[in-house]
Structures are given as C-alpha cells and as structure tokens.
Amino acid sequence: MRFETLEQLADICLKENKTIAQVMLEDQAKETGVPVDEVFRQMAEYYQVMKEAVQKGLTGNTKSRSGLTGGDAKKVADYMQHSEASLGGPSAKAMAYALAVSEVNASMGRIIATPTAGSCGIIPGVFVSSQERFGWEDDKLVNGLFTAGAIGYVIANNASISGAEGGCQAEVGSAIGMAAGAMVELRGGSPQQAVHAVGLALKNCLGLICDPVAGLVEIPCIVRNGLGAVTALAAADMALAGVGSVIPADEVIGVMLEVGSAMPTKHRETGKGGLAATPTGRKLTKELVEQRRRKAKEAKQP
C-alpha cells in the first residue's frame, strides 16, 4: 500500500482527486496482482455474506450452543415495530442489523469478520440498515467496505485489532471507527471528513477492555457490536456536520496501541476480569464447565 497512516492516504486522495475506497480498490488489485474488476468482485460477495447474515439473525434461529445468548435481534426489532424508539427509527435499526450478525456469529452463522468474529456486526450494521434507507445500490456499499478497508488495515498496522492484545477497543472499537469513516464518504463526506470520523469514534473507545464470560464471543461482546453501530452513526454525524477530531486520528490510533499494551492480561480476552470476573459471570462460566463435563461423560457411554 502507498500509505501507512490515515493523514497520508487523505493526502493521497486530496492530490490524486479520489475517494478512499478508489485509492484502497487500486492499490489492492496493484499489489495483489488480481484485476480491479476481481478484487471489486470479491468485496461484493463479502457484502452478501453480511446481508444474509442479516437476514438469518432476524428470523432465523440464533440461539448459541452455550445457550446464552440469541433472539435479542429480533426483540429490539419487535420492540421497533411496536414501540416509539427513544434512539429513533435509523438508528434503533443499524442496532437491531448488528445484534442480529453478532448472534449469527455466536450461533456458528457465517459472518465476514470486520474486522474481527468479535466485532462482526457493526460494519452490517451500518451498511445494510443505511441502504435500505436512502436506497443505495449494492456497489456503493461495495464501495464502502474497501473505505473501512482502508481504515482497517492502517489501526492494524499501527495499533491491533486483536482483543487478545489491546483488548475490545481494539475490535469494536476499530470496526466503529471503520464503520463511522465509511458511513462519512458514503454520505458524500471528503476524506478529511472520514478521518475525522475515525478519530472522533476511537476516542470514545479507548480503554474498552475485554472481557468475554466463559470466554466466549458472547457476553458482552453481541451487546457491544449493538450499541458500537450507533455511535459509528453518531461519529459520522458530527464529522459531516464539520466537528473535527482536534486529536488527529493517526495520535488516536496511537494512544489505542498505548492503552492496550498498558492494559492488564485479565483484561485482553482471558475471561479473567471484568464482567467475566463478577459473580455472575463466574457463575455462568461454571454452569457451561459442568454442563461440557456431563456431555463428554455421555458421549463416552456406550
């Protein structure tokens, strides 16, 4: 790729007059060696992938096997249906599509991992609940995904995606920040604009940790990729409304790495801290051990 941080690929598109996502098709298919128009095609059925899993988590079974989770996607669109929603129609939407992903995830669904299993819904989220509302075809959200893309591959270059290493913030945190500067050149935003975006999402995620109960992608993490599509929507906003991020978004990124190396290993995705560690969750991570030992024991029986 011709940039390692989010100010340089601005740059490259302030010079060159192109969006994020023509700068990110480009430069992948160059240095890929794959023709423009089959890296464009691949995005595209990565875009079916997450409209299906859309789909399925709204009418489909989602219950997970560890039996936690499942069917809150449908409850909150229900609760829409039904109900004027305090966050608004749009954005109560974008929540009930990413919870929906996030159970098809737990529920061993096929999700595309943006950038993360952990963070699947957000980017979903986002996309398919604004194309149904202002009527976009599918290559524009195409288009979008090679805008998160971009984002994506510079906080993973510079910081982590990795729950593992900088904890959630490092997961639906980045996806927030990839959905929030897509959802801003989507809307017609410039690059500047997107970045902004980016910049204004992280920060509101700095310090998230991760702390999964049972260790599982479960709890909290559907919940998190519900509510992290909402404030992608609201970072958006303020970016296009002309909010900038007075931190730029490539220190924000740097800050993130910072945060989730200084972060305790209990909570990186060890299941040791955090709401893994309360007495709930302790609870919860005891009921699912016995319950593995009582189907391994009869799996054993003749």
The other form holds:
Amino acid sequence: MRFETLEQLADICLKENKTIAQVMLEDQAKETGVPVDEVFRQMAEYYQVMKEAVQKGLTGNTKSRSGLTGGDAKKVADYMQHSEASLGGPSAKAMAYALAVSEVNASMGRIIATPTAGSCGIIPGVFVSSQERFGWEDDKLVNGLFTAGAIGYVIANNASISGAEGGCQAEVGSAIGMAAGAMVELRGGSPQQAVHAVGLALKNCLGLICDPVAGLVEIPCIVRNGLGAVTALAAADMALAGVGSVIPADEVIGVMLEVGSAMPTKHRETGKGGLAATPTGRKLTKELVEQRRRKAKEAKQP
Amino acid sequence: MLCRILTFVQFPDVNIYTGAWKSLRFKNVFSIIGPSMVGPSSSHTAGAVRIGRVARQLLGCQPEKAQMTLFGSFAETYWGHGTDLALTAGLLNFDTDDERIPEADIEAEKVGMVMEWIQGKGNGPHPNSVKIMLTAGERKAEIVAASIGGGTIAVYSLNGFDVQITGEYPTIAVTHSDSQGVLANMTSLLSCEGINIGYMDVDRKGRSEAAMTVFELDTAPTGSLIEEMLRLPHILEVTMIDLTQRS
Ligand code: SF4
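Could you give the coordinates for the form predicted together with its partner chain, as opposed to the form predicted on its own above?
What follows is the entire complex, opening with the chain shown before.
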C-alpha cells in the first residue's frame, strides 16, 4: 500500500481527487495482483454475509454454548416496536443490529471479522441500518467497507487490532473508528473529515481493557458492540458538522499503542482482570468450569 | 547473484508488542475486513484454524498424533474460545468458515488423530502462541506460531528453523544443505517460471549443515515446479504451504 498513516492516505486522496475507498481498492488490487473487479466481488460477498448475520441475529436462536448470552438484539428490536427509544429510532436500530451480529458470533455462527470477531457487530450495525434508512445500493456499502478497511489497516500496522496485545480499545475501539470514518465518506464527507471522525472516535475508546468473563467473547463484548455502533454514528456526525480532532488521528493511534503496551496482562484477554475478576464474573466462570467437568465425566461414563 | 538475492530480505522495524518484524503484520485489506469465519474469536478461533493448517501442510498429510503446547492467553482461555477445536480443525485442513469447526474433536476421532494438550510455561513469543508437533508414520513436523489479531498469524519457526512466514501468500519451504549456489539456483528457477518472490527468509543449523529457505510467492507454483526444484543439487525437501486455496 502507498500509505502507512491516515495523513498520508488523506493526502493521496486529495492529490488524486479520489475517495479513501477508491485508493484502498486500487492499492489492494495492485499489491495483490488481483484485478479490481475480483477484489470488489470478494468484498461484496462479505457484505452479504454481514446482512445475513443481522437477519439471523434478529430472528434466529442466538443462545451461546455457555448459555450466558443470546436474545438481546431481539429485546431491543421489540422495545423499539412499542416505545420511543431514548436514542432515537435510527441509532437504536444500529445498536440492535450490532448486538444481533455479535450474538451470532457468540453462538458459533458465521460472521465477517471487522476487524476481529469480538468487534464484528459494529460495522454491520452501522452499515445495514444506514442502508435501510437512506435507501443506499449494496455497492455503495461495499465501497464503505474499503474505507473502513483502509482505516483499520493503518490502525493495525501502527497500533493493534488484538485484545490480547492492546486491550479492547484495539478491537471495539478500532471498529468504532473504522465505522465512523466510513460513515463520513458514505454521507459525502471529505477524506479529511473521515480522518477526523477516526480521531474523535478513538479518543473516546482509549484505555478500554479486554476483560471477557470466563474468557468468552460474550460479556462484555456483545454490549460493547451495541454501544460502539452508537458512538460511531455520533463521531461521524461531529466530523460531518465540521468538528475536528485537535490531536490528529495518527497521534491518537500512537496513544493507543502506548496505552496498550502499558496495559497489564490481566487486562489483555486473559480473563483474569476487570469484569472477568468481579465476584459475579468469577462465580460465572466457576459454574462454567464445573459444568464442563460434569459433561466431560458424563461423556466417559454414559 | 547472492548479493542481489539478499536485497530481497528486508530488515523492518520490530513491533514493540510482539518483537515480530513489522513486515509480518498486516498487508492486505482482507486481513482487516475478514476473514469470513465461524465465531467466536478471530484470534483464538480463526487464527488458530490457520495455524493448524500451516502445521498440517508442513507435515504434508493427515497427522496421526498431535502434541499441542499452548502459551499465554491461548493457554488461559482456549476452552472458552474453542481454540482447541479450531487448532484441531486446522490439522484436518478445514477453512475458517467451515461449519464443522464446533465438532472438530469428533471429526479428529473419525480420522484417528490423537490430540495431546500441554500448558506451556511463560508467554512464548507472543501472548497467543502455540507449539505444534505432529507425526504420521515416519514423518514429523514442528511449528511455533502466534495469532496476532483479526485471524492474521505469524509463524516463527518451521521444523526448528527460525524462518518467519505469514500464511497470507502461497509459500514454499525448502530444506537443503547449506552449500554455495543453492539459493541462487532456487531463485533463478522461480524467476524463470515468472514467479515473483514477495519475501524470503533463510536459517541454517550451522555452517555446511542443513538449512531452510522459505519463499512467500505472489502466485502459487505448479506441481511441476516443485518437482523441478527437488531435482536441483543439495535440495532435501520442498513443501508447499498455501492457505489461500479453499480446502
Ligand atoms: S473485551 Fe476483549 S474479547 Fe471482548 S470484544 Fe473487547 S477485546 Fe474482544
């Protein structure tokens, strides 16, 4: 790729009068030697998987294997049917869709990692709900995925997209930044505004630890996806309104690296700190371990 | 010629999280958006499937026995993320979105693969790492690898040689004796076939002893190219590792 930072990316867009999506698509094709059409088709397939996951999460059974989670997306969707959501309808819908996809993931269903499975709900939540709202064609959203991908590419190479390396700021935080920047471009904002949206969104995620109960990608991951979709929309709106990130996005990404490196191991996906180590988190973990032992025993002596 | 070849090998920045070469990290938009996978965790499930597949392909056939040593977060949380099922699925050559992953243990039993799980001491080379030792009859294979986020992996060693690969590209791993001209012969063979080398790494046990060279290639080599390479002097073994092909 011709860019390592978001500033370089925005400069290329400005010089060549292209969107972030176009630059990412073309660079990907050049870098891998795969024709542009083929690269686009692959991404279009991924978008279909995302839409299927939203539907599955809203209508299917999403009880996870542990039994700890499932069905929350439906609760939010039902609530929206008979009450006025405090967030307002469109944001509540994005939240419900994000929860839906994350619940499909937790119940071992098929999803697209964006950038990871733990954070797989945020981009589909924002994209699919916005598509319905604004009546966009699929291809527009597929372009949006290239925008999101370009932003994630910069974060991944300059900081991290792994909870085990850099905490949840690296997973849910990155996804929020990616969704926010993509949303700006989808709404017709400039590449510079998209980069500001990334900076704004990431600032609000710095320091977020990775602390899944029993090490499962369920609690708190699923709700963080629902709330993350809302944050992405908010950051996109700020940037579209002309609000800038005074600390440039690339420098915020640098802080993500600094904070992630300083994070204790117990707050990096080991299931040993944070919410996982609360009295309730410990109790749930213990119950699951016992349940698993019982099952293993039963399997040996039927 | 040798000097020219060495210019392929880059010495980029070291990532401060992992100590891994920065060039090994993310190169592709589909390692950010993607993979398409069965949940619940891209690093602990999808990445683990891909690591398992690298090990299986290095062995070159279905393993009969697999000894798996898990480090760091892999060791702490493997059960919750189904990392054991995912690594097992990889050893069966399954893809990351294969819907049989949740039942990989049953599938392993069906083909008679015996799994042994060990909790490693310390963190290994990365918070999510695993050492895999495989056997099938006389054949043996060993890898040390880590899942570095979003389903992307970094392989740190193959059969005891410190060579690094990513699994993002069709890769060939060549075991050869450490003799003059071997590298030049291999690279000129590849260039004659019009195959571009994206990355190359070499490690040897000692002077004039066994060495391994890995090539990450832009396009998949044909079977006949591998046969031709095997006919070059001092070449002991050529193995193809390609996760870009659907299983
Ligand atoms: S808490 Fe950890 S596992 Fe869950 S989404 Fe965040 S980074 Fe991923």
